[in-house]
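Encoded as structure tokens, the following chain is the form predicted on its own, with no partner shown.
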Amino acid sequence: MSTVSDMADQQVKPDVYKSSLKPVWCPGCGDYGVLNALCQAFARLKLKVEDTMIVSGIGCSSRLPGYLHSYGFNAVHGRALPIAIGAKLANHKLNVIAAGGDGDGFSIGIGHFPHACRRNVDITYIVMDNQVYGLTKGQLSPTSPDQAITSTSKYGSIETPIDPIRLALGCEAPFIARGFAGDIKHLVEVLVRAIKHRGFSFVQILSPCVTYVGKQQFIEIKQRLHYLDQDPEHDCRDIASAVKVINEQDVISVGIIRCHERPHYQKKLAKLNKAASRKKAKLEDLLDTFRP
């Protein structure tokens, strides 16, 4: 993680990492708290703006990096992952954030995710989970509630929606956490884990669409709130501790999941890289693997 090292005894703001654009987010949208919490969580790890980079894919969640002050890169639809761990592996230096929606990560750009989780590339994955396709006039998404009524299902939503918390823990993502777009400075706490952990790192973010859904959702969220920092039976450690917060039924558990280390992506190359150097092969030796 690339940091401000001439700035460790100062204090960074905020503002910093804050781009000349203006949002045009609806008034009210989650994505604003998210930008917020995003921006604190750099400036308490110092992050600097020419070595941190965000990628996005499309939608409303991803208009993200035109409102930071870093390197950014507006994707197509569904394909900010393989972009982003495309560009930590090119500059293993660069601190990467993807960033998308429910509707670009889970439906058109889901293929990309469980090999995420199982390469382990040194990258943090934020979804800002609505439960609709706001940019595109309320459609039904991956992540829409059973029985959920949007321009595209009138009569109430008949699919089971997709738990992107209990996606990532069957595939084994070895960082998974949960936030609330209403509650800035716990996510603040939760992006900064998120960012630090060595390996790929899953934030899901709980981010209201007051045009599409409605503000009840905000009260909704906030009434089944569940701390996991507060809790004494969690260990995020104890993948059975995450199984229980993926069955739950009456509260939303916010904070961090699950996060056990691995060997990251990047470690396992310089150890291969390293193996094949010890022995050149020859280009004859090469060309005869594939002679018939």
The other form holds:
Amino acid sequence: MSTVSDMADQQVKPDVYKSSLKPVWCPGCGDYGVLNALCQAFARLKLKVEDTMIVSGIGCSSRLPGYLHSYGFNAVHGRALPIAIGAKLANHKLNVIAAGGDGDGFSIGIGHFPHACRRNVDITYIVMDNQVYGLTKGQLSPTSPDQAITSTSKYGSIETPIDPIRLALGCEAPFIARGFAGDIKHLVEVLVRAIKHRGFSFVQILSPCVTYVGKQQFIEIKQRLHYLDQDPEHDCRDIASAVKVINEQDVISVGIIRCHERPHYQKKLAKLNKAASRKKAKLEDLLDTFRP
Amino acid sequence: MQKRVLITGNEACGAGAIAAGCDCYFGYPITPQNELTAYMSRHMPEQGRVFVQAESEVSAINMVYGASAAGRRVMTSSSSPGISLKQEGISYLAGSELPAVIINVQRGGPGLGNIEPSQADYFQAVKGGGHGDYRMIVLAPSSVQEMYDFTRRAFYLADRYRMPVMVLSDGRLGQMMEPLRPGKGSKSSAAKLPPKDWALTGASGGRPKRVVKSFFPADGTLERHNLELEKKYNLIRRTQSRAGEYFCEDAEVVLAAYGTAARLCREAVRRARAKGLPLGLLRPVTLWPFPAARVKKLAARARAFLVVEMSSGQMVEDVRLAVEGRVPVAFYGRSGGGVPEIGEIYRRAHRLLREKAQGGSQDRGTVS
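Next, report the structure of the form predicted together with the partner chain; the form predicted on its own has already been given.
First the chain shown before, then all remaining chains and molecules of the complex.
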């Protein structure tokens, strides 16, 4: 993680990270909360804007890079993860954050998710989950609940929704967390921990869509919130605690669900390269392999 | 006579597909074709047919691949970036000789581009798009009525020739509303078509098994397969090219345009004719096979062509190939969501009419 070291004792203002672009999200969109929380988390970590890169896919939430004063990459639908991994591997010093929505990440882009988890490159992936396609005006999303009526499920959805936390746990993501766009203070804590984590960190952010789902979504989430940091029984290092979260029915747990340190990809790559370099051939000798 | 309905082009496409007996539709959200997916979501279940919002365009085209192999009439739709994702599947459909209908409601590119209307996928549609030696019939509607009619016809052509057929529309045609007179079941009826004796329908009862494949690894088998495809494509080239003509009989300058651009050109021709200027319009209806013979015939009589596109110049290459250098071929295009202006088409055509009187040189044209 690259930080503003010469400002070690000074406070960094979150506004430093905001671009001059005014978001075009609908009034009341959860993504405003995510943007604010992200800026506060960056300020807390004193990230250098010039060393930070936000990669997104396509969707309402994927507009995020435009509103941040860091390197931004509004990329290909569903491909934020491979692009983020490419950037991080090309420049280890970058703080790389991939961002997108539930459609981007768990519909078209889901194929990349298990591989990001197992490859364990040191990036953070935040998914703003509103359970609907907003940018294309209200279609069914892979996280839309059973029976959801949308513009492409006129008679109610007959497909079982994906639970991103369950998915991440199944894919052995080393860091799994959930936040709520309506509780910025808590979300900042979650994001700080996620960015600090060395390895692949995944944060599902419940970010309600007032336009295509309705205000009720926000109210219902708020009523059901359960804060894991206040739960003495929860231990994010213990997989049994995470299993408990994915099986919960009435409450929605937010906080660090799973945190399991294991050597990240760049660390292993450095080791591999070191071992390989001991057998290093001279450039001019490379072609000799092919001489008879 | 059936009643007319006011409907968007996207919805007309869906209505045409349902009228053609489309059994399965697989889509994925993308602007500016969402009305089509929403229409199918509402009306396919009413007909007891299959609607699925796939998890991606790649998934949708492969669901098409499977449904087609099972012998069903099947369609998918998308817009430019999504159509790019479908190219692998289209190549496999062509290689496996399976019928399918693909609707492209084009938007601006390259990359994510924008959601404005465009005609910049011409090359992708008619020159391949996917890998390998294959062709795809490409129909170019220029009204809401044609969105309906051509979608219906696409099903017929796909079944007749066992190949993917694309309806190449654009965001303007997809989103605008016009009166539509739904046709009666006739031309596109399956009755006249050969039986689908290749479809994977279950081999119980001892009939020989059927294999759908595009893989020919044994020495020489792929070349033989490709020669068979080429034979089919040549038959289509000879028999299926279509174009509309508007005041071409005595035209000295011929506009060539398809889809939305052709609508604008038609108005430019109308204005010119009102002033007694000999302007005409050739409107390719099939972009593949390209109506090259018609262009060639007109080139023998006209003094110049002006190709108008919502691209930086794609169909113009096929017009130039067909004209074979006989007369100058000028180009006027708007790219990235821009739409050609009727006044500008008129001015440029007028300039060519003046130039031809002085024996002007070949104008390569510019994008503006």
